[in-house]
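Let's start with one chain on its own, the form predicted alone, as structure tokens.
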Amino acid sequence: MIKAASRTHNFTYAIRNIVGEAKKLEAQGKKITYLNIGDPVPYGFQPPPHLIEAVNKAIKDGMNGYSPSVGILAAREAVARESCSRGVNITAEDVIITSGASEAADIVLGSMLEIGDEVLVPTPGYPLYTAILAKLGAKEVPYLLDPNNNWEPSIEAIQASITEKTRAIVIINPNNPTGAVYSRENLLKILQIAEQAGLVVLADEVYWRMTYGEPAPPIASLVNDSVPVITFESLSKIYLAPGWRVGWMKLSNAHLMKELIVAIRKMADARLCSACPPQYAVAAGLDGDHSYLADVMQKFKERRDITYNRINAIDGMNCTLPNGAFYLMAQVERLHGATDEQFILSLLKETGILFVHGSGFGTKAEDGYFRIVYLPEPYILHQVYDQVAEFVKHWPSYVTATV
């Protein structure tokens, strides 16, 4: 028997892991409504035409070989131009193109951390960071997002979590899985803490344009020259192209992390490069027309409002109104001794509806949270919430078989 590496024992990714149960039911003939992964494409959303044209042209023009490890110059220059327009003063030398923002996070954390080092991660938060830290043998230290304050970070929790082993803090804004958009006041407080503790700020901002009010400010635009910030962005969400796997990291205040940047570039060299043709969509996207997004966000807003109103109308459930992305964290108030995962799996078995349990994002299993991806058309969402309401009404009768 060939054994697996011990580093994989605690490696979980709830968003995809839970799909296994859905696939078993699907194989038995049950229709499944997948509301677990934040991919707009299956719900009728596609990249804007000018991005598709840029990739097609690159392929036809023969740009099908390797690119430089850091990415093509035109893409890096476009990222730097757009960043400067938002108050983040970087150059193309401060940009590295990656296979999605996920690879950027993996490269940065792998370049930074020793075994036992600590990273502050929001709870609930995107489980990618939990998985990477488990793989590296580093320690995830959760800090609370407060559901009673629109899922804003708890400044007190962040301050209380810092030790001599803390190396970095992850800020996801707009947030996945809650859809929260953090206040400027809270972001400034977090940056002050990071400066005092000598932390690197890892700013996950892949949804920054996808807000229902003002765009989320870049964290790097709020810093002075004494806080190192590494920002992760991508084409995946804002440009509706998750399958192209194009993202990037932006290195702000590079003078504070020269040794780390050398390591990051080494790691980038070792994995060769991001896929070349889709990199030609970066300049087309960032420099091009963003009018398509107004229609997209109007559709998302309609779906958000349906979800918010329908969930809060169900006896025994509640949620807060998200201000960004296309996620909402709902809560079942009475689990009757079950866990959030048991609730989600029971709902899946009875209705074919697949959400992701909150403990997959770091909440307590007994708190009853789960994430909803509200991307389907409104009539489908209404059908979903009709079924959820009926299931919750009879939930106590399912508990005996579940617990």
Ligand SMILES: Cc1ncc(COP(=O)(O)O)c(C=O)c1O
The other form holds:
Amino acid sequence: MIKAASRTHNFTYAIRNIVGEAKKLEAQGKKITYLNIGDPVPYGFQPPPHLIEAVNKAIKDGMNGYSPSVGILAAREAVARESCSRGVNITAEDVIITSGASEAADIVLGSMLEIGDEVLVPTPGYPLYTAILAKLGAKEVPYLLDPNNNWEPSIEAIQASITEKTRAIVIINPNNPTGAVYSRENLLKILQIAEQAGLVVLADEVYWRMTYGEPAPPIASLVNDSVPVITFESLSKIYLAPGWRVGWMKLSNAHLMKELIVAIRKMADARLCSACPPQYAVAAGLDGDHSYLADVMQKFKERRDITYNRINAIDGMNCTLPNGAFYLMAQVERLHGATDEQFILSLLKETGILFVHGSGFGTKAEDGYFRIVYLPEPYILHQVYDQVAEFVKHWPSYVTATV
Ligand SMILES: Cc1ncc(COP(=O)(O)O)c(C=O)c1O
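Just the form predicted alone so far, so send over the form predicted in complex with the named molecule.
In what comes next, the whole complex appears, and the chain from above leads the way.
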């Protein structure tokens, strides 16, 4: 039997793993309602036509070879242009196009960390960072996002977690799984800590335009010239095109990370390039009309409000109002000795509704959090919350069979 490397034992990717359980039930004939997928496409959303045309045209025009490993110039220039318009003064030289924000994070962390180096990661947080750090033999140091303060990062927790080995801090804003959009004040405090401790700020801003108020300010726009910031963005969420795998990194204060950037470029060279034709959608998207998004956000807002109101109306459940992305963290207040995962699996078995347990994002199993993707149509959401309310009412009787 061929063995797997032990570093792969150090993480699980709950979002996809839990789908395995749902698929088993589906194979037995159970109807599953998926509220676990961070992808708007299965819920009826599609990339705007002008992006699709740009990709089609690129293929028809013969742009089917490798691109430069840092990406096509038109895409890099468009990213730089948009960044400058948001107060992040970079040029195309500071942009590298990647296979989604995921590859950008993988390349940066792989270029930066030695075994045992520490990286501060938000908890709850999107598990990509945990997975990459486990692969690299680096240490994830979780910092708390506070459910009693709209899931804002706990500045004290960040400060207290810094050691001599801390190299970077990951900020996910707007956040997955909480949907929180952080206050400018907290972002400034984090920058201050990063400056004092000599950290690189890794800013995951893939949802930045997807907010219900003002767009989230880029943390790189708040920085002085002494904190290095690497921002990850992509077409996946804002342009509703996750399957195209187009993202990028933006290097702010590049003068502070010259050696790192040489390493990043070397790593980018080694994987040749990201898929070439979809890169042509970057300039089309960033320079183009964004009115489609107002429509999308209006739909999301209705679905968020239904979710928020219906969850809070269930006896024994609560949640806070998210301000961005398309996720909401709910809490079941009485687990009666079960774990959050047991609760979610039991709910799945009884109702066919699939959420992701909070411990998959780093919350404590006994805290009872779970993430809802509220992208389905309103009538489906109402049916879902009717069933969840009924399930919670009878949870004490299910729990004995579960634990
Ligand atoms: C916070 C966050 N970062 C990154 C990603 C991955 O983005 P991409 O598709 O650009 O790789 C996701 C996907 O769900 C996410 O939620």
